[in-house]
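A single chain, nothing else alongside it, follows as structure tokens in the form predicted alone.
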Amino acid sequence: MNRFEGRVAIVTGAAQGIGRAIADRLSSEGAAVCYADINGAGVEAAAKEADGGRAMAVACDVGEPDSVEALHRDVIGAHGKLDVLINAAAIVPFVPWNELTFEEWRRVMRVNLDGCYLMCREASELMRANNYGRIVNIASNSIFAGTPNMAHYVASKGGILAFGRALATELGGDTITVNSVCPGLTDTEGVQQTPHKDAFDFVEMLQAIKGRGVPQHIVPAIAFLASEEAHWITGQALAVDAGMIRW
């Protein structure tokens, strides 16, 4: 399929994991994708391997306003417009509540929630210029499960869901949709660097469909919500977690 032929997309967190899988999928379906990540070397390598030859890489700290503004300037300079934004950049922590300091709280909020705001703030203005846009924010099914040892992460992802619903109302008149996808525990490089890597067997017991989640399980739902086909869907949250959460 070439659902994104002629479309320009930014995917944050695109150096690895779910972010890279999304960027690769949009690129393979015809989009000119900006792979964005604080890991500049990682996104350079990812963009070079992308299908279609239209990918670009930009090192960006999504929690820093000047960095986010520069990212959007680079995309406009290269392509003249922006159609799709996927906010996948995130920190995946493992910190028990009795060890959670305010500094750690702010570290996660700065990237996961502040970064989502900053990216949406810049991107929505560019989308309004063309009266078209698709924003998909990656939340988490942990906001329904109340997963322990990551209270600040759960709070940040819950904020993303609520923020997206409000933003959908704000931007609907400009034909811009805003939706959230809520993955379950997914086998990514980030998860493998935390004790969450030992939770897959427990999580699988709770799933309706058995197996270990991988980024490629999450991507199709995101690609659909980012496409023209999803024009009548906004302000929604979709759990993509093998039926662990049923709500």
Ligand SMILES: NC(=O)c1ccc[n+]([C@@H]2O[C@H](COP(=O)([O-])OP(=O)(O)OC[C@H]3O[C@@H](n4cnc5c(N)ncnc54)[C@H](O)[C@@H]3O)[C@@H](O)[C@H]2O)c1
Given for the second form:
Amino acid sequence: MNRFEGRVAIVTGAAQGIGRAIADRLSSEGAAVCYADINGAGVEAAAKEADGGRAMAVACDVGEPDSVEALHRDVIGAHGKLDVLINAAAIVPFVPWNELTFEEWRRVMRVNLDGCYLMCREASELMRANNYGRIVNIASNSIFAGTPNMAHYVASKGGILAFGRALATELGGDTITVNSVCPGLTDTEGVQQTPHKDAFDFVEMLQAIKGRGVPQHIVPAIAFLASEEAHWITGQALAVDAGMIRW
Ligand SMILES: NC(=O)c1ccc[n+]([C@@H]2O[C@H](COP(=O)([O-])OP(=O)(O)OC[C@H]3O[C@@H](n4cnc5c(N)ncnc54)[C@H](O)[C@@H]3O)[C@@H](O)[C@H]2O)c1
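With the form predicted alone already on screen, would you show the form predicted together with the named molecule?
And the full complex, kicking off with our chain again.
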């Protein structure tokens, strides 16, 4: 499939994990992809390995307005437009409630929720210019499960879902869709660095379909919502978690 031929996309959190996997898929299906991440060396390496030859890499802190503006300037400078935004950058913490300080709460909110807002603000301005856009925000099925040891993360992801619904209303008139994908536990570099890595067997018991989630399981749903075909779908949240959550 070459669903993204002629399209320009930004994927945040593209140095590793789900972000990198979706950036690679968009790139292999014809998009000119900007791999964006606070890990500049990581996105340089990922973009270099990507299919398609037009991938670029930009070091960006999504929680920092100047950094987000500079990222969008770079993309416009290179490609003149923006069609697709995938917000995958996030901090995935493991902090029990009785240890959750306000400082830690803000650290996660700044990246996960403020970052999503800042990216959508800049990107939607560019998309409006062409009366076309696809925004897919990566939330989490933890917002339905109420997963422990990450109350601030769960709150940030719930915010993304609610924000996406409101933004879909605001941007519908500009033919820009905004949807959320809610993965279940997925084996990524980020998860492997936290105690969540020991939760796979427990989560598998709750899944309708058995097995271990990997980024490639999440990618097709994101790619569909980012494609032209998904033009009649906006303001939605899709759980991609082997049927763990049914709502
Ligand atoms: N892996 C899971 O189990 C799981 C489950 C549900 C939802 N998600 C969501 O999917 C997305 C990807 O998860 P993952 O497991 O691949 O994550 P990960 O931790 O492996 O990768 C996250 C990436 O985001 C980048 N990042 C962190 N802070 C940043 C910032 N300030 N600016 C720019 N980039 C920044 C990191 O450098 C990293 O490359 C996240 O939004 C996560 O919340 C993951």
